[in-house]
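Quick heads-up: it's one chain on its own, the form predicted on its own, in structure tokens.
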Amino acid sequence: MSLTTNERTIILAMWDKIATESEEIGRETLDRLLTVFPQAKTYFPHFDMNSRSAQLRAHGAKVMSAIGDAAKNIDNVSGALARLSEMHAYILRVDPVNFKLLSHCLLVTLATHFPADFTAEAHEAWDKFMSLVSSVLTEKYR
């Protein structure tokens, strides 16, 4: 799966916003996805789920920083991800579904804190995006 360049200009141009506001929207992102998704609440058990824990808020600012290093690398995607990819697949043995539902999570948290700039134009090249970044971290399961 390959982006286009106006989907590329369009992921690095709300990555700079974004960015601005990671640590936030990776702790809501994840929040969201333990309220709607209670099953991926396994992969976490020793974390205070409270909303606004510390915890979560780390964890949080990491996955967007990942998600930063993929944007940022958006023509080698697989070599930004690899060591998350093999560290998801064979020590943490995450079940590959939870990176689509994390992306959806992102999805609605990106429209909640940027609707001007969530254009639908914007949510199918972000979706697009995160498809290509779900599609990479599964690909140790294989």
Contents of the next structure:
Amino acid sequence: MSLTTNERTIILAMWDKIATESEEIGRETLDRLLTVFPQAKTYFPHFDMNSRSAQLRAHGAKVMSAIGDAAKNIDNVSGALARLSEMHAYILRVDPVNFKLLSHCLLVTLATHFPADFTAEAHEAWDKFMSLVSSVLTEKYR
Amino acid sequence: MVHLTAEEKALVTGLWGKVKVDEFGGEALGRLLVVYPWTQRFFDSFGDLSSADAVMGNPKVKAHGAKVLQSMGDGIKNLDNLKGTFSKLSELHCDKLHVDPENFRLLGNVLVCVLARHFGKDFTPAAQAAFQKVVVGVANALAAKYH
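Given the form predicted on its own above, what does the protein look like in the form predicted in complex with its partner chain?
Every component of the complex follows; first up is the chain already shown.
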């Protein structure tokens, strides 16, 4: 799967907007994931509900930073996320279905924050981009 | 069976009251066809679907999207009996339209994105959770008569 020139342009334009509030976007994406799909909480047993917001913000920032790396190296997402790919395969071992759930929650978050920019074309580009990121992160699973 | 708490039902009916069914329906169906182009396989007779702009502006897409969302509205009024509400439509989608039920799940998630886009901050994580239960319930009800 590879992104068209138009899709890459759209992704980078959206990333410029995301970058100005990436921690909040990351926090909200994770908050949505854990609220809407509570089974995802099984991967965060160490999260304490009282300081949930701070933990979500910290972890969300990490997730968005990685997505940003992928966007900025869109010609070589495999290379950009190589370390994370290994981490997910050998240490984190997050079941692949969860990548779809997280991706969906990111799209929902983008829709709420950037209603005018989240056009049908942007929706398609980001859905495809996150699908690519997800497949890179699971490519060493077996 | 879909199990919504009283709070979730309130969130759903509250937001649904502000939904412009025809407009959001056209947008949801259009986005389905743009984001997942293989879904266009069911709409050969709809004319020009050659670009995102063509799809989103296509009058048949808008009209059909409106119909689909009106139907979803019927579901929201009958959350305790989704299987009954969608029984005939389920048979239609299986026997006449031959639609893979996976498409109902795709459309459900696209609809959630459309609601998010229009409601912004009001589409809280709790509201999203409630609507995800609804769209899953509707998708399952539409698949219930498949054989």
